[in-house]
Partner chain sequence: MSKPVETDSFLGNFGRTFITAFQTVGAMTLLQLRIFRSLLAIKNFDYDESVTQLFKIGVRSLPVVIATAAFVGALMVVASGNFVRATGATTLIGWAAGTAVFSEVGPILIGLMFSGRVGANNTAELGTMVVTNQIDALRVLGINPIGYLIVPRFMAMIVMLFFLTAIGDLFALTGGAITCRAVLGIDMRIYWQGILDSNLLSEFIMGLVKAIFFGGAIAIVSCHWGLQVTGGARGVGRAVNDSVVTSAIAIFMVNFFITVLWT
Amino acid sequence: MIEYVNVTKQFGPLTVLDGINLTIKDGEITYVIGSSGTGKSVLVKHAVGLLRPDAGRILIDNIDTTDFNERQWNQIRMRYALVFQHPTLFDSMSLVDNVALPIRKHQKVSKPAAKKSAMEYLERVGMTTKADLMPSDVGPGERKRVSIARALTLSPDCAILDEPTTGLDVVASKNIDEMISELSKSLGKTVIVVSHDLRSIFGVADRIVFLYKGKIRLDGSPSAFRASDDPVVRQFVSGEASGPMET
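Coordinates of the preceding sequence alone, form predicted on its own:
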């Protein structure tokens, strides 16, 4: 469980997070949404200590981590699979070797044993048939799936995915959505997704957190989001150019 208690974050004169109070529950798929620049990525980076709040506290499983040093945060980060928007695979290594690398490093096993284990993780994301290809030989959606497989090798409790379907076609996006559901429903992982892809949001999320002007504008289920009469929420859903979000 991740708790934000009155969290505020500023960059110069700009207040990106303004007194955020939020609890991310274990086992849920939570989508953090909002327009560009509303603090979605800033919010999740606080959960792994990549950013520190200017005010407020960050609690993980009821432990106050706000003032943790890097050594303490590194222990916390071992429990997370953090996958950024742009996959960071090693171009000179095959897909299976990319996934095997952290297994060899953290589990101290032989190269053959690591590759065998890596294939099991690639199977979870539907990439075993392309395991021996290089990152440049597969599409962006497939690279994202491999990045997630590599992150899962540390057996994290929580996966944080930053814009996992951005720039992907419909088929690739659907594959990512199915994998997100699999992480939560079959593997029991907590999943936090930063996104503005409404198709994915309504198809996958258990819960939606909508950020607007540094505050949580809505926190609820997809059905609550669809039923909202908040004009800002309605404009975000409809994608209309005119409305209260202009100001």
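Rather than the form predicted on its own that you just supplied, could I have the structure of the form predicted in complex with the partner chain?
Only one chain is given; partner chains and other molecules are left out.
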């Protein structure tokens, strides 16, 4: 469980998060949405200590993380796995070595054993045939799948996916959506997805958090989201260029 209590973050003169209060419950698929530049990525980076709040606190499983050092965060990061928006594979290693690295580092196993185990994770995302290629040799959708597989090697309780379907074609994003559903429904994991891809949201999400100008504008189920009469939410759903929304 991740709790944000009055979290505020500024970059220079720009207030990106403005007193966020939010609780993410275990076992749910939560979508954090909003137009680009509204602080969605910033919000999730706080959950794993990549960014620290200027004011407010973040509680993870009821433990205050304000005074955590890097080593304590590393413990959290093993259970809350973040996958970046731009797949950050290590470009000097093959795909399978990328996935094998955290296994080798955390489970203290030999290199061949780690590779074998990595192949199993690659199979889950359907990438076994390209395992020995370098990251630059495969497409963006495939890189994203490999980085998700790499995050799953930590066997996290919660997966945090930053824009997993952005920039992918329809079939590739459908694949990712199914993976997200499976993670939650059959493996019982908590999933947080940052997205502005409305196609994925309905049908997959248990809960939607809509960020607008550094604040939470709406927090509720997909049906509540669809039924909202807030003009800003309406404009976001319909995707019209004119309206009350400021970008």
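Positions refer to the first chain, counted from 1. Bear in mind that the values here come from a model prediction, so they are computed numbers and not experimental data. Superpose the two forms; the largest set of C-alphas matching within 1.5 Å is the rigid core.
When the larger part is held fixed by C-alpha superposition, the smaller rigid part is turned by 15 degrees between these two forms. Core superposition places the Cα of Thr129 5.2 Å apart between these two forms.
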